[in-house]
Amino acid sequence: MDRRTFTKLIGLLALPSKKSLGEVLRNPKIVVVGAGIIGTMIAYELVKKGAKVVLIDKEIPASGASGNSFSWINATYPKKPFSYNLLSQMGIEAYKNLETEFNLDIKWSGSLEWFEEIDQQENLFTEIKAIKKYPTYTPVSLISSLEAEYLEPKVYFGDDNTIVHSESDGAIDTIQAIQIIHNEFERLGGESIFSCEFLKLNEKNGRLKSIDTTKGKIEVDHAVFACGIDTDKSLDIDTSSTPTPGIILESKPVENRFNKIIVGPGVHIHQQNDGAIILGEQDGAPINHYDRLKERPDKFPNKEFEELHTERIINRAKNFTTGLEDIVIEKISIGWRPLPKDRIPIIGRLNKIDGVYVSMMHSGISLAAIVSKLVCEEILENKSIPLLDDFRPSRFA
């Protein structure tokens, strides 16, 4: 999608919906759960049109799977149906349209992907040909594993192999970018509160009017709750399944050794305009961890198994590359990624009490800059734009 598309599409969701839903409240005060990338870019928009806007989390901000992320924003394979693959595609024009607003660190590189299994590579090809037949979609190619080489030539992609060279990725310091945008969300007026835990919704005659928390009542026109993992709990719901984790390495800086995103067999490689080299193991854990990961810790109780993990990690990636023999982990962290059952994001209202909103997906890193439009847009002007009737949560009534 080109620039002058993505502006288009934005001026066709500025026009009146034909899906009004009543009048629009002047001045809405708003509650967004959870100071991940889409809490916080929600929290950012909603502000600068004038909500008066409580941001919550009962951590930090990006103290859940937004910082602990391999922040690879795509809209390419696996994303679909086509509603999934353009609001993916309009994320990618969104971030850009961002950095105009904000010095974020996103490193515009294109990624390569490929796979070690026949079976495997073939659906990969099955997938992107589907994606080709999109009345839209992100430029993507197959190159041969020796172009692949000239791009990036401390990969080894196998011999006579095809690699999907997908151009518009890019990797985001999503940490960073929380920082920033949350900082400016405080200097427009919103106010942030922290280690502060949603306990409970409090509506009347089913209208939301005030929520419970550890640090007391919020009095509120709207919740917003962009909580990840944590959504179902909240909301009494069930649009999830398990989260998974998904294990993140950071290296120290170092010389550029890696162009692109590699999206290798079991782990994935990006490196930052810092130097910073990220590792993102996809696979989860084995089965027999799971009762040990089953409060779900974002850290390794000990050492030694963050050393073994570390190590493994890297081992397996130096089966298809040269340039991490020298490189001084950093920092290691478990990433809980929120999952809906279909795999599609969740987004709109919720139908049993007017004023609760649910945004929560897989692809947060993706969609945020988007996604963070779009319902603020459905909030602040009381409409239901059509884009986004593929992921609202009432499928799963």
Ligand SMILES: Cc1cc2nc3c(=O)[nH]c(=O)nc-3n(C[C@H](O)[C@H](O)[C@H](O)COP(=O)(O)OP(=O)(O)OC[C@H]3O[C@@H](n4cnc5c(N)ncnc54)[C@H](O)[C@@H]3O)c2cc1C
The other form holds:
Amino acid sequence: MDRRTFTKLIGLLALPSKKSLGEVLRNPKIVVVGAGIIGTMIAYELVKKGAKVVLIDKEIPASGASGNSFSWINATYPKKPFSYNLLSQMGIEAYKNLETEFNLDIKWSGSLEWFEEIDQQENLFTEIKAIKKYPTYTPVSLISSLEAEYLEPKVYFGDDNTIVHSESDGAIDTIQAIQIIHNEFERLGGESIFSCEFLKLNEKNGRLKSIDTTKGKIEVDHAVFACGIDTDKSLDIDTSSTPTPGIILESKPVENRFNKIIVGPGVHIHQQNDGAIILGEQDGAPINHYDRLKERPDKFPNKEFEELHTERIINRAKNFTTGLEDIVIEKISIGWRPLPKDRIPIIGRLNKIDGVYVSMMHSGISLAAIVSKLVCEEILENKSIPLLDDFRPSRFA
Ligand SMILES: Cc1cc2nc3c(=O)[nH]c(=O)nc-3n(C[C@H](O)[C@H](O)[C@H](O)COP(=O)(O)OP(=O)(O)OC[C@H]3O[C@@H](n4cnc5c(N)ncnc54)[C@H](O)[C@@H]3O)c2cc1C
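So that was the form predicted on its own. Now I'd like the form predicted together with the named molecule, please.
Full assembly next; the chain just shown is listed first.
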């Protein structure tokens, strides 16, 4: 989708405001709960449009899934139905717009994806065929393993194999993006309160009045919840499945070895513009480990465990790559994916109290740039954007 079509689409998607201009312009006070990529970008968009915004987090920015993510931006096959795929396509364009404002580390190199198992490979091709029936989709082609090796010489794609080349995908340094956007949020007058946990909503006649936090009461007109895996617990709702863990390794920067996002068997790899190689394990912990992991740690209990897992993941990646022999891992973390029950984003007002809005999704890196713009528009102009109809929290009522 080109940028003009994208801008036109955004315009067409909005319904007229139900409020008078005076109401729209009165600079509402809004608290955003959660300083991951979603909350930080929403807070920034709101403050940019003149709202008085307080961003709170029970820890610090990027301490949740966003700081422990593989950070692949895509609109590829798992994004179904079409509305979700379209939102993701718009997500790519929204990042390109954001890059005109900020110097973000995004490498728009495309991805190469394949599986070892024949049935998974067949399923991938079926999904690609289905995407190609959508009215719009991001460019995707099937290429031979030889062609793929030409694009990515340090990767072995199998003999006589077929590889999916998704050309417009990118990978972002999410932590850096959160830092940059948070700085701008504060420069524009936004207020941040960290180590501040949301506790309770206070309402009068069904309308939000204030929230209680561990650092006191905050009077607000609106509260936006972008608290990832803690969304259900915070709002006493039932929209999510048990989060699943994933391990992310980050190397010290090295010279360029990988051009694209390599979506290989069991391990995904990309190399940031700053030279760091990121490896993401895909399988996660076996389900019988979940009890032991119920506190959802983001670190391993000791150095020995860390080294064991680092070695295991690198060895798995070495099955299909060269170029990892001498890398030094400087960060290993465990991330917990927020998972809506139906895997479709949850975006919209909560019916039970007027003024409460929720935004939770499992492809939050891909979607943050577009979702933050749409959420801001819905709240400040009291609009309902039809593109978001499939994502409303009311579907779980
Ligand atoms: C291993 C892994 C790999 C992934 N790979 C990709 C990928 O390649 N592409 C992609 O698009 N997505 C990917 N994801 C998913 C993506 O990272 C998440 O969807 C995204 O980070 C969610 O962002 P968020 O801001 O909603 O949540 P988070 O980043 O989790 O932020 C939520 C914040 O809310 C705060 N919070 C929670 N409760 C409270 C409270 N009561 N009071 C105050 N603060 C609170 C937390 O401290 C946290 O900072 C991956 C996730 C993982 C774990």
